[in-house]
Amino acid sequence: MSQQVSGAKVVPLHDKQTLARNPGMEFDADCFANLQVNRSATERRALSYGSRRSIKREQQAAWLLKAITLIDLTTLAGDDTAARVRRLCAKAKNPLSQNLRQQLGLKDIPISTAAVCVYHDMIKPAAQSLTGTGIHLAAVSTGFPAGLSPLPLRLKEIDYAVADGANEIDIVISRRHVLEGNWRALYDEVKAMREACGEAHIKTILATGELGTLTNIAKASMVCMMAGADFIKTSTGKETTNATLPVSLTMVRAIREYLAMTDYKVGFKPAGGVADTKTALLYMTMMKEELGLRWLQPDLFRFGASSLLGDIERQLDHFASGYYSAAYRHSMG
């Protein structure tokens, strides 16, 4: 048996809609000082998306091929080798296998992940195997995952990222700013990141679960946002907890507060935690029903995983063949 899946639109990164760039803005303590985050209520929404919502059958496929348009590809481990970065970067190049392309009916459509993320030993490699795909170089940089080394060595850790050709970088912000409420010190940070970073686009990972409460992520978020971060994130996926729907709900609704003050899109990264088909699209549901079609775009949203492709593939190997292939099939190199 196979199936096929019509109408999917699946867009390339390098072909999506130009997006201006977000600025940044004046520190303005004002615009966040009386944020109050009701946890309850944030929680009852976010159980909300799964409940409401049903996405079955054809529908499901065409949303988990976007879902692989959506991916930052990652290893970030302590023995990774350039060939195992060689072999990531020709799976985020060709995700899914041609016999699958086929039975799905995708003939001709291209699609990868839209980015690969590792270390900073491991960009060249990276960048020699991504050239002329358009797919994206994320560097997480900074002192990840706790970014505790002095700002001098992460901007300059952010220096050297972009020099060997990174066009994204996911730095880490400094937790205690935070904790201690010294919103002009985390200000004053980021801006130095963003303006360290040049042309490429900063992702500012808030790592939420050491934060303490939401209404502390719903502030970080704002001035991160306010010091110019094209993207927030929740996590460097080492941390206890890592992304969580409240906490993502949270970061999103900032996103959709500060696109009211200054007219800015900004992307969200949930990272950590997002492993399966079944959480990302509770996730991809909560982006268009919070903040419209438009944040399901590479440039405006991304999964920050390593194994949520195989089980997409999995998923839509069963779609195509009716039966549930093993984990083994769908490796990533």
The other form holds:
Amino acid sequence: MSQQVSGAKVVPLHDKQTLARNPGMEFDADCFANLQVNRSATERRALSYGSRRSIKREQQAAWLLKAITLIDLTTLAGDDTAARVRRLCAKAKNPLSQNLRQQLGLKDIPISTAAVCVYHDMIKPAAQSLTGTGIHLAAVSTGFPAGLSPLPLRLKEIDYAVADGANEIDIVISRRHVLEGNWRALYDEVKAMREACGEAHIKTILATGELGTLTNIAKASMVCMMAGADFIKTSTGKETTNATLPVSLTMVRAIREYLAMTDYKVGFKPAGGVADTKTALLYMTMMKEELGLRWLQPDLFRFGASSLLGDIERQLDHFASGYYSAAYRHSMG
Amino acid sequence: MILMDNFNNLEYSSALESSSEAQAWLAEQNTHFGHFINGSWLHNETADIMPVTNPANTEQLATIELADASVVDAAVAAAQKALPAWQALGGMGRAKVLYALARSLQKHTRLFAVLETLDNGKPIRESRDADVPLAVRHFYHHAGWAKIQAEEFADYQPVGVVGQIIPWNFPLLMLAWKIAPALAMGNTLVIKPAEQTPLTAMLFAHLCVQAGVPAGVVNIINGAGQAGALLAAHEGVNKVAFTGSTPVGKAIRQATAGQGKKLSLELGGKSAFIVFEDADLDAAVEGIVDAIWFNQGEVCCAGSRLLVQASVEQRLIAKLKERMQNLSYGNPLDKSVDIGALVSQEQYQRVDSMVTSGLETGGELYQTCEANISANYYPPSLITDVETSHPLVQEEIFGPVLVAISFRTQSEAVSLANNSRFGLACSIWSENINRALDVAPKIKSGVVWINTHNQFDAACGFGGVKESGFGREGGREGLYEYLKPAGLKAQKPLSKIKERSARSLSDNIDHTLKFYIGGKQVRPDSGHSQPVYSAKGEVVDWVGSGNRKDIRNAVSAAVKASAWSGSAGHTRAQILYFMAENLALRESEFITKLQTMTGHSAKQAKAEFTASIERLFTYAAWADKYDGNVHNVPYRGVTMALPEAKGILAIVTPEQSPLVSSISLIAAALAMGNRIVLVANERFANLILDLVQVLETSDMPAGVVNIVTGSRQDLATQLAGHAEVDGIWCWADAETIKQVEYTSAENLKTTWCHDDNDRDWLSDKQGEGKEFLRQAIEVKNIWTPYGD
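Next up, the form predicted in complex with the partner chain in place of the form predicted alone?
Full assembly next; the chain just shown is listed first.
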């Protein structure tokens, strides 16, 4: 099944393989009841990617170009306006300057971000800007970021978002269901949201900074995947702690567990906290080490980020010219 | 287009660390090394030469001269000469030197790391992130110990000249582990690096000059096994510290027998990696990578025996096999490499032939990459479908080879883990703290890691039990290896008795003194008895002549009494107090006997008797107060240094002050939870056997104390060779001590041997205290990282 929705063409550099969409499964507490995550050991592994694997020079340039195509370029601010969102979409379409594209020898090879991610009221201006680009349009939904509005309203919000042209819906889970151990309620809620999404893909935001333990994060990941999540995502960007490598490793291992159990691939999106190339490369290394190359395609991996792109541009500029660039030399998103 | 190829493949970079600075340094040294003695380089034109090669490409890096006896003599002489001034420098002075060494090392970390990788073949990532930083930390940490030595070790003095022999698997780190504590405590030393990997030691010699280490304090000689043997056996060396293989460790134990040297041995292992069904399996898989594929598995404490609970065996093995596909190996200077080269062609052949011949016995081999013989790259290997009897499960491979077996229950896991001649380390993987902390004390090893493996720190002792050797390196416990008690005053030997007729001295009813074994009074297996004479030479009693069967029975009884070692300190204290109570009831009897046997005055005998009662009180007091430590290790977790009973202690009692010395030794050993097989000094055997009635009335559980009499030398030697005996305390003549130390190599039990007349037992300072308690225990370090 393709991620293509209502006339948008597939981003050229996205993986051509079709991905069987995770249909979810019956709720089965046995699959996660005994899960236990050891924090110290998880942190130790998470700390090792940078020292065990090296990505330099031309490899680094290629990885960073790839990183651009994995970005959900995001604006989620109270003062967002249509104009601000149009500017963001323009940056998503043309993340690199002509000059830099030439220096890198990209010629007419298109490079764009995977998607743009906005609040509900910004869907329409974004959809207009992105028409015909193949760049996906993601909307945060379901009472983002706290998810504490009435469930019927949250489901309705998804309907509106899909109707307005969003083809990816980033929902927030009810943290209280996790903290109260009410896994069945979490499952039912996410399943209902998945149904509301229809053809649009659903990313379930766990808000890991509010779930207390890595074990809770692992269990919540499993429940969301059982309920049919296409992606599991770390954070809203609004929690005090957003994406971290140990949290991400825990979720990625859950994805691997779910794959072993069902044969379905689920995507992963770290959000908040990935602001520079060094961190982005650590995340990409983790994906390659833990799940393999397949998970470095936009249908299975995204960065939820706003300032990462700027840093990537500066690094690529440095690769092309040999000197460090300044932010003002790259267009604002 | 390359960029787009990379874009699609997302390969890692080959990031080769430059070796040019290291090569330049070698060139400055003319790629040739003699010996660093008395602060300068000693060369001998006619010396035998050996090449030093880079195992990853077999290129020659340098040559070394091999030390002969004259070189070893010169090095030991230099260390002896430097000793007084080094000790006179004081704690602050030595702290400054150690601090300077730490700082100097830190200034050249890259050069040390590259040189280490060139020489040893280990990945640069490991030499950079593990070997060098841990070595630096060791010098910092011990600079601190030097400063506070006077206060913290007031009752101790330095051993003197130390001979140290280190292996090739962690050349610089092992050098740091040896040198830092020795220097901190005021010793001077001669160290011999492995002939395969001498280069970082050579660079360190230059550092010593830079850092202001006085000439002769650190001497570094090059050479192979022969030079090591010369150093270990050298009469001028007061202590030998060896890290290496178990066979060589045994040879050193034998060679130094009777020389009065302190000895510490850090030897081989076949450490268990135990995964329970409630473990975080993904964490355990990464733990296995750290355990067996760190340093190509050339680690004495490598987790080379995977024990996995049957209920999760399939899942764990599947996850592990998947993980193995991601292990990269190749040029050790490449920062993206997980596994480098084995140290030498010889080592490669050893591992390869062990695995090949082992597989003939059965077992399934899983490897994810090809071997590269010319570069000594042995692929990471997993062997399944093997039983405990399989040679690859029993023997240390010292390569990147893991064997996996399954277990059903917790108690079976403990039995399997302990089913080994070795006892170095173990890791326990479980998210259940009740289980982990229950299992940790049951494992016979010096180190236990909970949910981690291969963690080390200067603040924490490292070392093993059983055939993994004895002694600790690091932490407070490690410093005692370089200290000896101060203030022992040797006593005049007892004058010989002129034996007279075999006439019975007593008009009382005949009193038969029997052995005490398993809580029962038993007759000697031989059916022979021997007379015990009074100071005047009259026969006072007849005691049994014990033989090896009596020793066997006594040890068997002690084995059965294992509950004592797990009993609470409070319980043991109660029994020691009770012993004091019951002994006190027999005051006049013992005082009379003491007078008869020693010829001492009533006053002297009374003093010895009173001291004996006090000793029982001392150790009853200590029984629940000799606590462990929580080490200050830089990680989020608790590292507990737990004092554990050695297990079964053989005690051979001295001639001096026979009652108080025997009571002192028995009480100290019992207080710490040991079971005892005691060989009574022949001359006073009757006096010791009189204690049986005290023991019998004091609620002492059967088998906790066993007493045999007879030929001291024969019985002591039997005990020294008995594999179920964990340690031997022996006060005797030189010949017996030599026999005991030599024979102890059989299972490498710990020995604590002294001349019969080495101290004044009536003095509290010499006759009791923490040194006795320390000798009665092994320190087990349990690492417990936490966090949820």
